[in-house]
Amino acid sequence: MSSRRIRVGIIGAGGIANYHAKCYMQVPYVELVAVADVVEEKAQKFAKAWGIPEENVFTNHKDMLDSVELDAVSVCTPHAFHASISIDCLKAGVHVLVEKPMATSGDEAYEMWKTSLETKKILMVAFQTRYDPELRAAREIVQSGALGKIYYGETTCYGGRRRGIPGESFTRKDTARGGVLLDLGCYSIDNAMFILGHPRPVSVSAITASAIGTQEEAVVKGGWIWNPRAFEVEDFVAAFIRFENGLVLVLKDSWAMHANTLGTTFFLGTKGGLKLWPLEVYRDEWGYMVDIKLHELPKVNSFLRKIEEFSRAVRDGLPSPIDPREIVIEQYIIDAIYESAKKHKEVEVKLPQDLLQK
């Protein structure tokens, strides 16, 4: 274990960046030393809040990379800029923790991954759900073989939001490229892939809809406030994903809907089944059908754990705590979902061959 301190910069000074900063401040060997945001006032406010020197406040991430000695950065910009900024940082010799989604296309994510291999720098996608005790327990149960062969599953993030459309940087195509699929669907896909052991996807049939986001009258009391005039993406997605091993996974996510839930995440196997939130396992034992509940799962601040694991890997020269190759494959699933929805038919998940070679 190294005793050296690591110097971290933040790119993008919006809401999520403050969560990163708060967690970095709890890691004893991390120094938060610089911030960049295209809106100077936001960058200055962020710097003042987190004790960053005024001379290390920038409106361009390249200027920050040229001016400040950094070990690592968190990329917390709108989705459309994740890939280009991450690649610039990797090429500058800086380790990268990039907020989800990894990118807005499979090809962008692939280029990020290849650049990380070429530069030998860490590229970690900020899926704090990887550290959720329920998800980790579910993965252990599935990988133990206790459920037999998994043949069907459904995955959703929070069971869908009845009225939870975020701000304009998420709803305009120039900054987000896509809507709820990139924002929440990436979690749903990664959660399922993590639990299932990353099976190889084959094809997708999907639908996306912009059903509610453009309606002025849908901005109601008790819901999130957004601008329907700046709504250019999808607020609903459902997909039927086939895998090489015969497994089928159904994805369902919504920012806005006239329902209180899309259900929960669950998996069916030949010897048992499992659902999340709360985690329960269903099996036959002693000649009876039984429901098994897990008690006393550890209490974990998953967001903090994500920051700690990334910081430790940077300090100690370890590989990325989350293999970016896995997330690149998931980005190609997202590509196929958008393609299928556009073409109104099932499409192949197209993967570069070197992605399939561990």
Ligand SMILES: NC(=O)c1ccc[n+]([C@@H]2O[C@H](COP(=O)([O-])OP(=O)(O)OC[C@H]3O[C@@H](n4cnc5c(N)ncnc54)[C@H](O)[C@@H]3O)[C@@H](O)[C@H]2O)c1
Given for the second form:
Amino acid sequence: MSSRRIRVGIIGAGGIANYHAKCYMQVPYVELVAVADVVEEKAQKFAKAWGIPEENVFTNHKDMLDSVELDAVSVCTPHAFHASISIDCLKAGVHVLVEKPMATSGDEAYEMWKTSLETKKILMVAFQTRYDPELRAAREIVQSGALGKIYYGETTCYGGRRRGIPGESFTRKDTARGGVLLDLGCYSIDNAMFILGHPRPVSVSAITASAIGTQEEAVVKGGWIWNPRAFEVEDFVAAFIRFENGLVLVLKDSWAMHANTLGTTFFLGTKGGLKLWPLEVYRDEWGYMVDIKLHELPKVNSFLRKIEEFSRAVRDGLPSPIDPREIVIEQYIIDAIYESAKKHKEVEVKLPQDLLQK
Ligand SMILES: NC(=O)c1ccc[n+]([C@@H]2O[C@H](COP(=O)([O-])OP(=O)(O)OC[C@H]3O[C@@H](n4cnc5c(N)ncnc54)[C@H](O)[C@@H]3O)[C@@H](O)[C@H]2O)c1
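Follow the form predicted on its own with the form predicted in complex with the ligand, if you could.
Up next: the whole complex, starting with the chain shown before.
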């Protein structure tokens, strides 16, 4: 452990950037020293809120990289800019924590990963879910072999949202590229892949729909408020994903639907099964079917833990706490889901060869 302090900058000073700042403030050896946002007032407001000196406020991340000595950045822009900005930062010799989704395509994510290898800089995708105690317990249980061979699973974020379409930067093609699949589906895929130990995906059959987001009358009381005139992406996705080991994973996510749930996240194995949130394990014991609940999982602020792990890796010269290679593979699954939905047929998950070699 080193006693070194680290200097961090934020790129994109919107909603989530404030959570990053709040958490960095709780890491004693981190100094939040600079901010860049294309909207100057947002950058100024953010700097004022978090004590960043006025001379370190920028409207272009490249100016920030040229002017301020930084160890690391958080990239908190809309999805469409994650790849190019992260690559600029890595090439400038700065470690990167990039918000989810890692990128908007497999090829973008692949280039980010390659750049992190070439520059020997940390590239971490900001999946705080990796520190969720239930998810970690589920992974431990599955990886212990106690459930036998897992042959089927379903994965979803919150069982789908009935009316939870986010703001314009998520619904416009120029800033988001895609909708609920990139926003929430990336979690659903990563949660499942983490639990399952990252099996190799082979093919996908999927549907995406833009069913509700453009309807003015669907902005109803009790739901989130969004702009139907700026809705250019999908609000529903379902996919049937096949893996090399025979396993099938069904993904279902929605930002809006006329139903109250899409179900739960669960996995079926030959010797047992489990479901998440709350975590329950199903097995046969003593000649009976038993349901097992875990007592007293640790209480963890997963978002803070994510920032702490990234900061520690930067300070101590450790590898990325979340291997970006895993997430690149997941981005190619997302590509295949969009391709299958467009072509109305099953498609192969195309992965570059060197991505498969550990
Ligand atoms: N990990 C989480 O829990 C979590 C939660 C919410 C959002 N996110 C992710 O964080 C990202 C941002 O989401 P948000 O809700 O903060 O969005 P937001 O629209 O509130 O903020 C984005 C900010 O980036 C700025 N920006 C746009 N282009 C830029 C550029 N090229 N350079 C610098 N700044 C630029 C915008 O002006 C805006 O201030 C999204 O990719 C989203 O998926 C993650």
